[in-house]
Amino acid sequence: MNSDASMPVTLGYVALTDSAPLVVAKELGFFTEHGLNVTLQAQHSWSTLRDKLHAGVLDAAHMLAPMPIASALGLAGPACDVMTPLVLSQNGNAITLSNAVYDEIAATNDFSDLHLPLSANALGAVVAQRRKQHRAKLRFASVFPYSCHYYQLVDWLASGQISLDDVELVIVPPTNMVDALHCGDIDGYCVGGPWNAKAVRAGFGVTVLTSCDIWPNSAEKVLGVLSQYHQRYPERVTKLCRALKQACCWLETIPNRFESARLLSGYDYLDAPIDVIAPSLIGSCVVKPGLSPREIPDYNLFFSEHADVNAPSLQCAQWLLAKMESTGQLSKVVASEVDLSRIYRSDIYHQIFSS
């Protein structure tokens, strides 16, 4: 049998700024240093990535934090034993609205200046006016039904007393968001970088708030693997975790983050200009052409000396499960029966990093 050092690992990801730990670990040789031959495979959508992980086409994946829970519960597909031994990042999302909707908000609320972060009450005034005038509902997109993006968007709307019956929510892959906004297929979206900054740089939209403004410092992306894969290759999972956490630590400093933007900008990865990738990495939120960016120090958070952001905590899993329940994605009975300790594997994490 081949050893872990000579056996390839196929690691899936979606083209986003917070795939930085994977790209850094690959390009700076951290995977090789830990004895792994890793192939990174970009996936167009989260559902494609999930299906390939479930089928064993991918050995491991950069996943949305709620995805392992959704997979284990069989939400929107057959149940599959997916677990996470490592959190890759916190924060990183933002809500961008089309210029037309922003102008409608400004006119309806008599705004002369942009008020940021934007209160959903301001959007609520537009929703109420449209309902009164029997106009089309606003349509917003998130990237996947079981995502922090979806729950953050729902929570923001709820903070303005906006009923989900008064808007349309659709799913659009991250890389398609900007085009969908530009074409008028959607009026706004919640997505990770660089697809907010890209819309602003192109003059298509206004980024009105970030996930740090809605509920900050919650797990955003995790390393997902099948439980069977870990049982078969525990040493390989250990090496993946060590290499990826090394990359997360490397990403702590601003100079290194800027360098990671250069790596991510390549054709093989995000294939996007540095001026749309770098802002969130260096704690800056590009808002609107002609306006100064907002300072959001933890816009993308990969590692912290003050808190172990990379540990997959049971508290985080419980929070995400509660969001699934509150949005009607699963019943209270089902939620009460989930053994989250088999999905968010803090035991594996601490075993790896306490040695």
Second form
Amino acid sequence: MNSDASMPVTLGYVALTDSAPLVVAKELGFFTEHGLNVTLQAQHSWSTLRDKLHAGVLDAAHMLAPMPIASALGLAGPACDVMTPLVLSQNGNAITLSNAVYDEIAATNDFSDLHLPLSANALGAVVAQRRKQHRAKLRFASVFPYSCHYYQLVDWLASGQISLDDVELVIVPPTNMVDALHCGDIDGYCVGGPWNAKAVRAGFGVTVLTSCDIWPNSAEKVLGVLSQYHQRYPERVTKLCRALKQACCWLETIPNRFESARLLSGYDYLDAPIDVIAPSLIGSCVVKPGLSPREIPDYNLFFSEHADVNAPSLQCAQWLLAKMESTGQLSKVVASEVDLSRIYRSDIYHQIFSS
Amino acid sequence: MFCFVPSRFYVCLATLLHVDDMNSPSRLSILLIDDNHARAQAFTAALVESRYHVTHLSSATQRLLKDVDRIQPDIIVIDIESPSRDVLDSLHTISSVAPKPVVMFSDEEDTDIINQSVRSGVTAYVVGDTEPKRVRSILDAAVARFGEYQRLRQELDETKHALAAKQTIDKAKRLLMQQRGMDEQQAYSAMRKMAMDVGQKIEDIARTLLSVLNHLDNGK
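Since the one above is the form predicted alone, can you give the form predicted together with its partner chain too?
Now the full complex is given, and it begins with the chain already shown.
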């Protein structure tokens, strides 16, 4: 047996609903089955997760899909050859607005009930009115500059012709989102689970649309590893990918989704009630207390028989790169020179899963 | 232990940029974000009677941007495990708050490895503990490196800008030569005269000309 089999792997993640494949692979023994001794290490910020991966303190990490590209390009700090051989999930984010802003939208647009998914035009009317009345700009939060949350928020605002000059965009850690919304520091946010359901259950906000309503199915979290790590331990990366994809497949059925919610709710992981974790996992978007949830079958997508959700496709990387460029995070020149096939490694993925 | 990672936190510090002399008596304010009170106290104590003035926040997360704006610190010191790191990381990317150099506390044995990796970037600094002399020298080095980094960055930006301006002017000149049958000197003089007449920079005139001439060209 290869010596890799007994070697430990330290896997970093951020405690979110879509860390399910990692938690499932650990708790159900898929890593062990593949001969790996994996330690899961929760990280409190994406920056620290990134720095530790760059430094080799973490061997691999549950990363936001744009992060390997940002690392490879050195957009935030020194460039580092981070690549992904596996997509862990698609979708999973949603936009939640404060009750006050929701009421303002309803009043301004003469809505008597909710039109969901909410059109950004309805918000645009509020933004325009506030500008006319010289009132404070609305402030929206996401979790990290190089995240789908941020690009989805920007795209949604743009769909309502809302200029970024007319609102304020800030970064708030997910753990502080609900409180920040409640005390009026922010008026809304785009974030992943369980933080949308948490605000709704607490009665602090209304989840007006999900990322599925903004973008077609698109990679949300990926497995990030350094290219050097892969060169040194190809067998370990293969086993990691196999165990994690096995967990993604296992997450296909509704009973297993419930079971994963139970695992995630534990103290070691999300330490949150099942009623805020389970909904998105079973394809249900809780909107507002007293209203029936919206059915969003692909809310958290880990695997599909119809499409290869887990392959890190070049198309997906190009989509993300275009978003980075359109939000001014990198120049056209840099964007045109990036070799994305070295970052989104579908070649490694296909090599692993074709044999 | 703590380590210094300024490479992704930028500009501000008009004051810092001029602090070339490390013996300068100018006061620098530090925003310390740490839930570990014992460590925060040791850190603050290490800086008594120094040029650093410490403001301590324990759980600073949700109003952090406001606090940065209000306190206008010259340096931020934060626990590497704090969720607020992402807020600081975003200062120059999407927020209008002026970025600051950041020094990070870490209790981890991994600090050396992290520092080694960060050092490969623009600046980084390794530290041992909250022993007063060490703390001061780390902060001094952090300030110096950040200032140096900002200067280099500014130079690079200026060079890039100058190059882009020259390219725009050359392009406008060529278009004038093609479309108006001027020679190079005439084209340049025409643009310079326009710039002087309207009180604009010649590159702005070139940009306007390009847009107008291209538009006319497309309309043909």
